[in-house]
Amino acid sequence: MDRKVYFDNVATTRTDSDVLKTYKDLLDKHYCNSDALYDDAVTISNMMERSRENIAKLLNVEKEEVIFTSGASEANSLAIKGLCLRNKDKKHIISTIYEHSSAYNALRQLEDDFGYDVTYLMPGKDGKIDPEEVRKNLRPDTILVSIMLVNNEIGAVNDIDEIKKIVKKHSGTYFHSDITQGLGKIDIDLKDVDMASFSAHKIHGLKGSGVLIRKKHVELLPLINGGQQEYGIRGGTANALVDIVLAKTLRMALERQKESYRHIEELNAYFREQIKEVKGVSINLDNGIANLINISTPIESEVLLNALNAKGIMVSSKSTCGSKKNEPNRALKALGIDDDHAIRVSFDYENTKEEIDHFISCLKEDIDKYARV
């Protein structure tokens, strides 16, 4: 095997070495359930309550609406079947067909088990949805719209600025987004945004780490239910040393989003002039975020991925948490691109030139070898 690169950025990201150096310390010493009520426990409740006010600071939003969940795919859920089954008398939602699995399964069992009706919005062909067909869709019976910023498989970036703007103007619907892909790579402004969820180990952060920012006037009804942890609306012991590091790891990816996403769009540059030299291939998204680009080529992407694997190259076909189902890509679907011969490659700051002349370098011994083009 040769060298190994990792290219699948999107999926996860490495730890960084200062958080994980913060979390192993709190380890040793910091153990007591945050709950309790002696000396130990509170100081570990103190800590994790100026986490909660640190992260609230950066994202320029209030401390009492920083909820602190498992991972996006948990405050994606909370959001959307927390919100509807708290007001159950609208029953209309409007999203897209490209959500991210965790937020598209949770729609669809509002629809099939709960009886709600939602429309699903389909993106331009620049991969990108109307903020004009959000406008269209709503109804007076419409609860929420639910949109994410960047969509995990082609890097469509969704104009949510515009969206607020419309469904705040012409409804009284609440508006939830999906910033994981965006957060420490595009600026992002909470405002009129009434829930917004994310994950730590897209920034270099903990896995089972993340956020719901629920604006402090959006009732939900708690899906795990327990004790009065995170203001009554997810119950549970507290992951308190993850959610006291997720802090330090959101103002690390703020503090280095500039010049990382300089060096990423320098990476996106060289990656699609370099890619122009190998046949069969062709790039899925011309205006998508920078660190991630979607390629179709000649080789179905299951052997692809095998023999990019067994020379050490890390890259994917769809998003993580489909890639062991025989599921279609919505996202590629959505844009009449063949998922069966599309590969997903995502960047990051610490990635180099180097290694994209290495990825090129495979790639065309892989298409010499597996494909007819």
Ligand code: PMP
The other form holds:
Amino acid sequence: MDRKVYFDNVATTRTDSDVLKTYKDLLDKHYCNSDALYDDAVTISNMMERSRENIAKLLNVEKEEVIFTSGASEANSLAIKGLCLRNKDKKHIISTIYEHSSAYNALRQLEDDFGYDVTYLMPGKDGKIDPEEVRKNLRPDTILVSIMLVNNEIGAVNDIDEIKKIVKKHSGTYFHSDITQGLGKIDIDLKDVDMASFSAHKIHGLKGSGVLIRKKHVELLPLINGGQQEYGIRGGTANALVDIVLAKTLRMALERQKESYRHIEELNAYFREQIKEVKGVSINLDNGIANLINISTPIESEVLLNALNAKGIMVSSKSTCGSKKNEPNRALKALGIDDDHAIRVSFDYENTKEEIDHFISCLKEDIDKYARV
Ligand code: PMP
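I've shown you the form predicted alone. Could you give me the structure of the form predicted together with the named molecule?
Okay, now the whole complex, with that chain kicking things off.
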């Protein structure tokens, strides 16, 4: 079996070769601590600040609002816990049942260990959070509304433009969004979004690299204590070279966004057409983000995953972060979908219709072999 088909682009993407080359070139030349005062260190620090500035320009925010982190998990933790623990006079939070585990478990921690009260909104049949539900649940003591842009299990796209308008009218409440799965796919307007998290490795960048956009008026309690790094909000010697290549990663993702998303939409339509031919398989959501399709099959997902893996096809069942813990899939459960029979197929601009044909033919074989339909 030589052939590999990678349909797990929501879990991570292949590192772009240009990004990798830039990173390797930098690694060859630079090793100084970016906070040191000699010339070689200042060179790195200047490159890092240029990267921060470029990221800010690309996202229409200010340079000081870009906080480098180790990824979206850290950015989510910092946004949620950092904000709430800095502003302890209000202890109510509105979020959703299907946030990524990094956000969800930060919320659970605030409830269990710090006495916060969290309202977890449920998605409607369309997989989305109804902005009206946000309005209804706001209270005088609501400190934070944290709602993801695109759900990483089911692909629902939330109307964060509408949600942020509602939150903005409610003074003293902040709005955070995990934009990890929407960035580089759909347009995002960060005006009136107080904080936003994302990760480089979902847009063909390096692992261990991400950003929290934190608007200037938002005060956060640092979770990693240290010195002056990241405006005193996130301590530790900067992962400067990784931070430097993030600007390039983001620029390339945004430059190719339109064209690559058009291609992904074609793949999505083709997949939906072809899957109709497969007995006992249904698609779990229409009108989600085009690069993610969640399907239910007659085979237990773990069995199917292994069977496909044996044929070189990589897809996932539970979100990769919960895949080894056997945690229930909160997104699927909320929609009444049996998470033991669902798999997530996720495309990228590099995938082809021919790969979909191969996937469909392997899926048919496996269903014939393992399922009783
Ligand atoms: N948020 C979402 C929506 C994600 O899909 C992921 C990645 N699984 C994360 C956060 C965590 O990102 P990272 O791997 O950079 O910590």
